[in-house]
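Below, in structure tokens: the form predicted on its own, a single chain.
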Amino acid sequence: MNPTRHAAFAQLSALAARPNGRRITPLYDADPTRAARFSATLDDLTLDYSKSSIDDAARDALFALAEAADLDGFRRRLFAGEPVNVTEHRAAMHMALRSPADAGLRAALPNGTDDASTLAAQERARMRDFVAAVHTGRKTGATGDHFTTVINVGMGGSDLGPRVVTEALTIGRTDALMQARFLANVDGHAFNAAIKGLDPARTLILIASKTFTTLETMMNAAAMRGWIAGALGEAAVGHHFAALSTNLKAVAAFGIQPEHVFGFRDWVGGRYSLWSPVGLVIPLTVGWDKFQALLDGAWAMDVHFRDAPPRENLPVLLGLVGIWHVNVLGCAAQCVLAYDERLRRLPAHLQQVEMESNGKHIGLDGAYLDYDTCPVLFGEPGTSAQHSFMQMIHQGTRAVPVDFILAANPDHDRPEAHRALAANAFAQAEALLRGRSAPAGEPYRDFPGERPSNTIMFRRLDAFSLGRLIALYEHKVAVQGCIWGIDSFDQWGVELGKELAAGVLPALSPGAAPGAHDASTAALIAGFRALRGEA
């Protein structure tokens, strides 16, 4: 860690060590305007971070830390398309996927630059034509039947992002243009569930794999191919599949027509790819106008993150509050509670965005870090979570910061239910803050309080606000990666388990040699085969 950054961390620790330096309620007692002064807005979107133990001095010290980490320079380099993905020598230019065609965003290449905004717009136009052809019936299945269902086959970012958006924009609605299903897990039960009740003649299948080599995805793709070919004949494959990939040779060998192939560049990481052709399932399901609104919302947050000063910048503020909780208060976990059933998959998506990005122990200088980075992120929809893990958050031995997310207006006709939902969100945050002393002789009813939370609130959950919300968390992650001095855009930790799985798989076949493994793994392989009667 550079000396200036080290000094900034030390200053933050000293502030937390003050009397009441970790408490929140005294800050409200001293400042009736605290909620207004410790919140920020972008149009109808509000981030209230006043339920934290950050006071003016701590906030100033956090901004000094951001300055020591050259956060402003990082933002400039990010949007200039410089190779901020240092270990892979790539730009991180997913913002171009949602930018206007004339935004001028460029991405560095080994020998030159990409006009990223223009390239993204060109592929977006191809996607739009394909979506229109499917919806109007100009593009049909092999038997001439219109497509009514789309199955997205992909793993990680090729599943989580598209899935959370599609579900958020379709749950409780009757205007979806196609039924969407998702297949990620290689478990055969997942495949059976994905195709259950479907007519192959009316099913379009998207294979989302940049390299077209991901083991689980390609096994599921082969199973889908067998399902289509078995029902409709081998010649039907070209009609019923599209690929979201850059491996044109492998895609062609699979039998997918070139006009059904949509690609993206290396400056798009998997967990940031829902805005790219990987998100094709979204407009197929909800229509192009909503997909464009999703992109527009994300771009609005991009522009805000790029241009707003740090003290008014929502991703910067959200990131710095997280730094305070992780590095100053020692919080090892972060909870996301969306009080909206439509966002039930948001924590799963954010788990990848945050923990794949910042779950690192090596700094940009190649040295081991001597401070914590990414917390464990988890969450569920409220109010369901109140009857599961909220017990631990209220009365556990460690504080777990919570992000409460809520739309002010629902899209259903039960206003009393939405008021109850909002009441629970606000009450949970207040309970974490205030706590309650135990009655005499009943210490188990003690609620310590002084537990931090943020509240993110906006007018209505629609495609635009959803895009803005997801981009807020994407940029929060980048802010924290900059502060921690790590590469938020590589993902080397994903590789080892995948490589070893390729070595274990042959040993699980009947009659195969056990292979060279550690004693525990060898014993597990032998036990597995014995339980299958294949020893």
Given for the second form:
Amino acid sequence: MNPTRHAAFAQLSALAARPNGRRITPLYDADPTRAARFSATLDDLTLDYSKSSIDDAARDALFALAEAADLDGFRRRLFAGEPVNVTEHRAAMHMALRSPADAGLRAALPNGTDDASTLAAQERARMRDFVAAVHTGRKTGATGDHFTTVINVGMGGSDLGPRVVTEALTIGRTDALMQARFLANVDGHAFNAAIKGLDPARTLILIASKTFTTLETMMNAAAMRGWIAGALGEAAVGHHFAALSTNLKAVAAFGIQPEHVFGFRDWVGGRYSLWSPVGLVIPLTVGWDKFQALLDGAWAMDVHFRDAPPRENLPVLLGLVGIWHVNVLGCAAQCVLAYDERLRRLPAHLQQVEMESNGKHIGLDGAYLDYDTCPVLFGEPGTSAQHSFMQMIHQGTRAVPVDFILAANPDHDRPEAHRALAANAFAQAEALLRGRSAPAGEPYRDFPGERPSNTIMFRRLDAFSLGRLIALYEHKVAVQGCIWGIDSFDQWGVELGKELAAGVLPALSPGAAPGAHDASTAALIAGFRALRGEA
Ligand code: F6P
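We have the form predicted on its own; now please give the form predicted in complex with 6-O-phosphono-beta-D-fructofuranose.
What follows is the entire complex, opening with the chain shown before.
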């Protein structure tokens, strides 16, 4: 369905075109209960979306649009494990990874179905044993030394999700069970930084790759193998590596021993895989109980998304507010500001979750879309962001909706710092809303105001609330993908660049033929070689 051709969309456009249709402050004047009526909660988690120009009529029209897109049917099909990833003929059943073993979630296969909840629980049990063996020293490096550091080698979803969680649960704490490092980029500088100061004898290396074919990860895995073999001998490799993948054949070829291999199925998308064995670095670093709490938090959001009516459903509401901003008001960007240093990598993870999922221009029917889909997502922790790009959000020419994210209680003993952090989050949202007119003769001090934001607030940032928060965004993406009529679970857009890189690589070797390229690329290749003295 083209959402913009539906009657509900015409109504939304008409509502936005009213004289005050894009203003927010008059809505509070007209309704003193607005803040409560345009908020929704799940336990201690609140989503306040009242700082938007959505009124009752617009909200009803957004629900009508969701109904027209058969959002209910889509949710049912998603949780039934139907192949909602239509271009790859796969289910998107990451929810099974965090479901209880007896939840009964199944995932469609080309011929039959997987008992997804059971399979996930079985692999979780293996992971748990492995983690316990590492922590107790039953499993050691080749020399018998205990592992003290784990390096996660992976890219995209095999890096960002595990990294944001591990960082969020370790920053500022002293109770990590192992030191975690991450190697994603195929860049010798990144490799050198990843191994800097480490004792290979005490280092466990996880090769995280759903496909086990990603060029960067395979090159980094080979380099890590060389590092271990060089220091401890080839026979040590088996002790120091584990693999997290769906491609068990390729893993076997790499030479990783079967009890160090943790698998999952292709009904888990890369950017939804931190809950799978790809997240193994998390329990190794913070302990199994926290990993389980993370899964429980995400599952709480799954159940809420599956069962709550649209008016109370946080992912549905967050998704629809985004549709209002992107498609009705024409906003091209979305900012995420977590007022929490521990969430400093959250925007990077959400960039992949949102932009790889919904950055699409072809609809499910194969036709070009004539309406916008995913906005550009960016963010930084608050308050740091206030001293860099927030200038544009307050005074730029275009409105950029912001999600403010905040835990009410910190886990440090500087309450005054947390109050200052929270005061800034609230004040930024208030400034965006209220604005201020410029004093006479100083037009540059004009704050237009009427700029939208959501506030997402919860009691405390811990493994449970973090799992719930990330799952909130995952399902928001699914809601929007459903309304936009696109496949949120494929990622064909990354293929062409990968293919061309494989073609360019040989041309960068000394003496190699330059190959056939456009004039700019050919000149850049020649320039690169000249600067290296390899022309
Ligand atoms: O290139 C994009 C991508 O396929 C992502 O979707 C994925 O998260 C990442 O590469 C890494 O893939 P893999 O886990 O298969 O190495």
